[in-house]
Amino acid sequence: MSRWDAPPWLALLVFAALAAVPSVLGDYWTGQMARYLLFGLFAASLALVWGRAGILCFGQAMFFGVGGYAMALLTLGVVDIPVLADAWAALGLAVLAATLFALLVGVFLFWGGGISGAYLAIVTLALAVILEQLVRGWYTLGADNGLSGVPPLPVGDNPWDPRPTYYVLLAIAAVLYAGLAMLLASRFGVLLTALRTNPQRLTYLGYSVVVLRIAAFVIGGAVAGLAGALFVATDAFASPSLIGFALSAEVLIWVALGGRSVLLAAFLAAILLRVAESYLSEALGEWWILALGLLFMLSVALAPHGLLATPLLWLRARRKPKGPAPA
């Protein structure tokens, strides 16, 4: 399992128990888990970034809302374009949206010098800032009432039932997991390693630090945008907070919190806080969010390395095989 994010079988064990969700709760809390699939993979994608290329991106809601607004504009005809009207043709055009607006912001960051640490933090959050301004100034993008009526994916014939969509995102989020899997189990997850622990070694090697920085960079706008528009076609409304500081922050605490190492388990924290949430928000009320930071502490200080990640690591390294005992 040494390049493995996680081990196999624990990945297929997670997924097994998310398809049984729909017949142990409800339809309520199977439209709410749909949801909460999709932050999943918006996590998942800030810890290929932050986690595996060492590329703090604070502005990660940047590439999820802007794949979110693509589909809407599409899906609603206000692009008219009326082959792209189509949701899954439309869903297409929305990431590809997003990876061109995240290489964009990759070339701008990375290219000649280069920005890193704490500054590449500063300037994605002032851009995740700034965009969302313009999308609340912008009406043709529903300023500060956003976009209602998204049409919902063309899945099940019954479309008050939460459940095919569910297994639909369900099986896209699975299948993309493994696709990000064995993109690090393979020769780039390797130099996406070396990337975040000692650069200069690969440039003496002779490869191109800018250009595996724009790549992680880009894959990862990629998985959010296509998390951003599939949350937007199934939440029916793109709104201004979808691209902005805060959700980029909160995306922040759940991988922190999950661990940003491991993509399983920055992708299983963000359903659980979000399932925590939506019980917690109702005890404690405006209290949750100080709840939350207090949590966030106390796992940077006791577990830095992330609450369900640490475990895994430990269990990777029990499994690696010890050397030959010394002479």
Second form
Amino acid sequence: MSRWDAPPWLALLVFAALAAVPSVLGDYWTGQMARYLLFGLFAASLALVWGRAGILCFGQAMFFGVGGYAMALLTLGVVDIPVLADAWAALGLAVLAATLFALLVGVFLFWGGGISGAYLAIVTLALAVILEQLVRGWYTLGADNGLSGVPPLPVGDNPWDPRPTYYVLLAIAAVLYAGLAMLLASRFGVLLTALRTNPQRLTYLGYSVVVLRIAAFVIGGAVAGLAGALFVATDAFASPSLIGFALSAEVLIWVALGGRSVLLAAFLAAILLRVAESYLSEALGEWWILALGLLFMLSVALAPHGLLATPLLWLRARRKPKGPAPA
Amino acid sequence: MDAMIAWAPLLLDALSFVLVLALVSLGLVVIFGLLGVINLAHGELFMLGAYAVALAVGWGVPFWLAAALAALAVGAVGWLISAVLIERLAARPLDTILATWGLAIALRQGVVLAFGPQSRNLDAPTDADVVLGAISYPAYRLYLMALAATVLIATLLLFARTRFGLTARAAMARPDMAAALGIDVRRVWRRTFVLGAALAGLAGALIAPLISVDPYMGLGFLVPAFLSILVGGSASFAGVLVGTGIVGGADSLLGHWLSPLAAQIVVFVVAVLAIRVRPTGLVRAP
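For comparison with the form predicted alone, provide the form predicted in complex with its partner chain.
Time for the whole complex; same chain goes first.
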């Protein structure tokens, strides 16, 4: 069994701290943090696909965006299916849409040998650019203006109180985190690690590398789609920037800076970086982006396991001196 | 005859775009082929070339000299990038994608901080038109094409016919064996990276008078350049030329009928399909 993930007590601690946010930070930050939780979930989806399964996807925002746009189209009644205008039914269908889209892209990319390594990065990047351009030129989807006025999740009685929504989103994030962590600690998680480290041996042992790659990709796509759908409902706005290359590259930075192979590190890094951005982009202005770019570059060069995950790995290494080093 | 007169400027425009894209792609492919490094900062090197020429012209340096200086300056930046960043990551080629992306963000934002986010325009060294039979065509674009074609051929000859080219190709194909034969592989890497950077800088400098120069111009060339080398095949220079011909030519020509947005979508979709069907590219390795 290889469990590279953060110890459960640490995850509990993180989620407990997040649960205290509304009582400590006030309404404005609670509303912001609700969005950041969803970016955290989005980052966790990429940690699974890239950090675990070794699929360097430069277009993860495609699934975030498909989930988001599906949610917006259904709840705004642009696609008029009365039964599905209900927020929760729409959420389910949005996740389904992102999942099916991920399946389609996954089959296209991986079937019959398919594309891997550096080529995969470029092709997924190109796909994200295509999708963004398509949305920007598509009038029904609001083109460049996006779709605004997406109704919020029907949580609580007072729409101006961000706390009920925050707690619901935190509960969803916690359940999904636990689910993904359990999945990665299971047999399937071991297979995903093998997929990254030694696919030939996996084939030799009788597993289908193609099916496993597609499975990892689809799970990642479904989680990203859910995060996107919830984000659009929370933000009341679906814009082309949610589906394209810019957000795809950004989530990659969050995951790389946090720690690509540790779910909790990716989840937390997305939240912390967004918080840092809110604070520092005021203080540093344009210098913030420069600093982020340089920090990203240095972290990849000097601490490839990520700035949050590297201390965790030291912790592990000290406790179990004979444990194998993570690949 | 009338049809030809209508078509000729379009075809010439497409050809000049293809030649500039080929300079960018060639720089990208020597770095990719030799080091297995996907240089996502390549578009920013191209952008730096455009800024360098705009600055030098602003100081009163004649355009053609400024373009040469821009190529040299960007080559020097490439030397620094290779020495400080790329060579350290040689054992982790996939991580160079991420590191060069961080570098690209930093370079782009550095230019925003130094020169502002607004775009600027640069006058071509000549605004004369040349009469070619029944049409007249801007002389600068003709010079541009001639120069780009010359540099492309010179680069191909450099790799095919010189001692540097031979050692570079050896280091590309069998780095261990080349090192065993006494070739300083690291030095070859660095020189090649500098060459690739200088080509990007030159391409940026040459195209600066034709498009608006802004900090984000690199991205618009990076993706088409990558798709070009993957469509054509990264194993040979012929592949690069075929790839840029298809991607750049289709992008430029389709833009006249469809909107530029629709043209880009069509070209990217076709390119992705082509890469999926033939991952080794249209042109097989020699």
